[in-house]
Structures are given as structure tokens and as C-alpha cells.
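Coming up is one lone chain in C-alpha cells, specifically the form predicted on its own.
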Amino acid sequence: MKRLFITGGSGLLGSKFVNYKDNYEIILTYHHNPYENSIKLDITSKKNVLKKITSINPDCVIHSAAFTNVDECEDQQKKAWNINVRGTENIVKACQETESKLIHISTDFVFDGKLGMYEEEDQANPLGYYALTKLKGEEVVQNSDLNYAIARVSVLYGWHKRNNFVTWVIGELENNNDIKVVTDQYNSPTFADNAAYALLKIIEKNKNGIYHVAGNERINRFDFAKNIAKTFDLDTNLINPINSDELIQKATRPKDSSLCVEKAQKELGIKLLNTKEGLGKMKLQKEKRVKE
């Protein structure tokens, strides 16, 4: 039974990796929010770092801790350098170490958004301080030695106890309050429990290089709200458009970084989902839970 340690344990995507302990050994790892049954980590302690993946001596570790807040990337960079590019550092290093294999979750914001249905071979160029930490925690992957593989997500959505893109909706649409969304920024939104699944099969295959395991999908923001209400059979009236221009972001964002997901859907031999059919697994997630 391979051993998988996973940094970011307690977040979004971390989190879904406990569905999979009965084929893996799971071990979850956390900063500032205590998940059930996880080690504390501080991926920004190289000392600390070294120490837990060495007493562990993983096969794999799945690096998803990040400092992902877009805006107070902007405000906080030396804590966003610390974590996603010296953090990187730290557990390449460490990886070294254990000759552990290294997946490493990076995002579509490293490009710039002015094509859209990137390709991984395709040439970033970061917007934001969020983007541009992101892009060097990948050139330090690629640039070390390990086993490696980067998978690329786009807006991560699913059940989880802090809120994501879709939970917002549906508890603002829920509570009958009106929201606002962009029309002019396109994604590939990706469900959580989907994109585990694809870095399992990363691991299963001993795939490396560049894999976006986004969503099989280009949306706007506006159209991906509608899904989630219609989805959920909430009130579509509540959901107004407008432009980017409207809002208040510090940080600018690409208006096209929708991913390309054919490489790895012919590699790895998944399916990676568009909205409807992520969202509608969410819905029988709630059901499913509701009768339990």
C-alpha cells in the first residue's frame, strides 16, 4: 500500500484524499486548520519539513498548501513568497531526501488570459504576485531532480467546510440574497473529488511533467453561477451580471485561463467533469448525506 503524504491536507482539495484510505496510506497535514485524524505542518520551516517527511518516508507527497487569497497576495507578498515558492523549496528538498515522487498543484493563473484552452506546453505569464509565486513553485519543481509531476487546477469547487465559488452561491441563493457575478472571466471550474482522483492516477501510472486536471470545460463565472442554482434549484433571478470593471480587485485577474484537459483525460484515462455533471455529483453528495 503506497504511502501518500499530503500538504494542505485540511483544504479543499487535500481534504478529498480520505475517501481513498483504503487503498492508500493517507497522511494529511495541516497549518492554521486542524483536520481529523492530520499532523501539524509549517511548509515555510525547512527544519520542520524535513523532519516530518523523513520520519514518514513517503511515496509520494501531494503538495497542495498554498496561500491562495488572490488580493492579499498582493498586499502580504513576502508571506506569499515564503509559502509557495520557499515552501516549494522545502519540500523539493526534502522529496530529494526520501526520493519520495512530488506532485505539485499549481493553477491556471500563470497565464495571462489572453488566449484561453491553454495547453501545458503553452507560455505563462503571470498578472498578479498570487500567479507569479505560483509559476517559480513550478520552475522549482521542474528544475530539481525528483520524480515530479505539476497538475493544474482552475477554480476548485466541492463540499467542504470553508467556502468555495459554488457553496457561496448556494448559501447566498438559499438565504434569497442577490449576488453579483462576472460575465468576462472565463475558467474550467473543477470539482475537487474529481481532480483527486485524476493525481491518484498520476501516481498509479508514474506519469510526470505538466497535466491540467481542471475541468473538461470553458465558463464564465455568471454561466457557472446559473448551473449551481439550476442545480440546486434555487431562484436564476437572484444571479445579476456585470463586468470586471465593476468590481473592487486589487489583484488583476486573467479574463480567459480556461485549461485544456485533453492530455491528461488520453493519459490518465479519466474523465474530467464540465460543471453540470461535478455540480450534479455535489447535489447527490447532499442527498446522499440528508439520508443518512
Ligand SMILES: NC(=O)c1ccc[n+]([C@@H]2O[C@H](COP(=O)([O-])OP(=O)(O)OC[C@H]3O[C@@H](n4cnc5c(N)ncnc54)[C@H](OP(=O)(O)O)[C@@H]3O)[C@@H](O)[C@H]2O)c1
Contents of the next structure:
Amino acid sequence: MKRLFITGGSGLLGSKFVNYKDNYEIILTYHHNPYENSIKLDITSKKNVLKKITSINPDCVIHSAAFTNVDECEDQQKKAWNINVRGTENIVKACQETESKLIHISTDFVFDGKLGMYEEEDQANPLGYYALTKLKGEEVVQNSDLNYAIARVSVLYGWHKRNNFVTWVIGELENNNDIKVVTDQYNSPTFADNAAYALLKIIEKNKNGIYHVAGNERINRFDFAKNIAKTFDLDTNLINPINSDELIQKATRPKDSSLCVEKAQKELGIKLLNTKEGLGKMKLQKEKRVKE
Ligand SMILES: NC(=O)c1ccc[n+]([C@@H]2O[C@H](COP(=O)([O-])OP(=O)(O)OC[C@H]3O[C@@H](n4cnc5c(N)ncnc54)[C@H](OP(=O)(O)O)[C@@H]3O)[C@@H](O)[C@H]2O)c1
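Write the structure block of the form predicted in complex with the ligand for the protein whose form predicted on its own appears above.
After this comes the whole thing, all chains and molecules, with the earlier chain placed first.
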């Protein structure tokens, strides 16, 4: 059984690997929020990262931990650099020590959003500080001599104790609150459960290089919100369209950072889900939980 060490195991994406405990030995790490037998790890501590990873000696490290709050990264640049760049350097060094494969999780925000439907080799041009640190993290991995893959995801969603866009929309609409959602930001929303499955395929097939592991759809936030309302039988009239310039956001977002997922689907032999399919699965998970 392969041993997988998941940084950010308490996060939305990392937490989804608990579903694969029968097929893999899964070791999850957390930083401030313990989750299901996870072990504490601060990736900014070079010494601790090396100690933990060498003692566990994993076949593969999935590096999902990051400072993910895009707007806070603008104000807390030192922290963002320490976690997203230095933290990645620490993970790389430990993987070199143990000769573990590294799957590094990155983002559609490495692109400036002028084109949309980006392919893996397209030119990156980050707009904000979060995006810059994530691109630098990619470079740290690419410049190493590791057996690595970089998986770029986009607007992750799924059930998790912390809100993401989908759970926020559901919560607001259930409480009959009006919400404003932008019509001019396009992404490829990624069902976290589906992304976790795809990452395991990268390991299984021992693939290297960059993969766009995102939803198979280019959609703007407003239409995504409407799909959420329709799937969960909520009132679409509560969702009001606005433009990005009416919204105060500290970090500049790319207008269209949607990702082409053809390479991942073809080489990994999987189907990446569009929002209707991913949201449908979320609804089934909820119904199952209610029954249990
Ligand atoms: N969320 C998105 O929409 C999105 C979009 C594109 C790319 N991504 C990328 O996808 C990956 C996963 O994102 P996510 O949304 O699942 O993350 P998340 O839910 O925001 O969780 C972040 C994780 O990183 C951990 N972490 C933060 N600082 C740490 C530190 N110093 N040492 C160790 N762990 C630390 C957190 O631990 P605690 O909670 O225990 O403190 C948590 O497990 C990230 O690399 C992110 O950049 C996310």
C-alpha cells in the first residue's frame, strides 16, 4: 500500500483524501485546525518538515497546504512568501531526502486572465501577491530534481467545515438573504472530491509535469451561483448580478482564468466534472448524510 503524506490535510482539498484510506496509507497534516487523526505541521519550519517527512518516509507527498486567502496575501506579504514559497522549499528539500514523489497544488491565478481556457504550457503572469507566491512555489518544484507533478486547480468547492463559494451561497440563500455575485470573472470551478481522485491517478500512473486538474467548464461566478441555487432548490431571484468594479476586493483577480482540462482527462483517463455534475454529487452527499 502506497504511503501518502498530505500537507494541508485539514483544508478543503486535503481533507478529501480520507475517503481513500482503504487503498492508501494516508497521513494528513494540519496547522491550526486538527482534522481526523491529522498530525501537526508548520511547513515554514524547515527542521520540523524534514523531521516529520523523513520519519514517515512517504512514497508521495501531496503538497496542498498554502496561505490561500487571496486578499489577506496582499496585506501579509511576508507571511504569504514564507508559507507559499519557503514552505514549498522545505517540502522539496524533505522529498529530496526521502526520494518521495511530490504533487504540488497550484492555481489558475498564475495566469493574468486575458485569454481564458489556458493550457498547461501557456505563459503565466500573476496579477496579485498570492498568485505570485504560488507561481514561485511552482518554480521551486520545477527547479528541483524531484519526480514531481504540478496540479493547478480553480475555485475549489465541496463540503467542508469552512465555507467555500458553494457552501456560502447555499447558506445565504437558505436564510433568504440577497447576494451580489460578479458576472465578469470566469474560472473552472473544481469539485474538491473530483480533484483528489484525479491527483491519485497522477500517482497511480506516475505522471510528471503540469496538469490542469479543474472542472470541465468555463463559467462566471453569477452563472455558477445560479447553478448552485437550482441544484439545491433555492431561490435564484436572490442572486443579483454585479461587475467586479462594483466589488471592493483587495487583490486583482484575473477576468478569465478558466483552464483547459483536456490533457488531464486524456492522460489520466478520467472525467473532470462540470458544475452541474459536481453540485449534483454534493447534493447526493448531503442526502446520504441526512439519512445516516
Ligand atoms: N480554494 C481554492 O479555491 C483554490 C483555488 C486554486 C488553488 N488552490 C490551491 O489548492 C490548495 C488547497 O486549497 P484549499 O482551499 O483546500 O486550502 P484551505 O482549505 O484554505 O486550507 C489551507 C490548508 O493549509 C494549511 N496551512 C496553512 N498554513 C500552514 C502552515 N504554515 N503550515 C502547514 N499547513 C498550513 C491549513 O492548515 P490549518 O487549517 O490546520 O491551519 C489548511 O490545511 C492550496 O495550495 C491552494 O493554493 C485553492
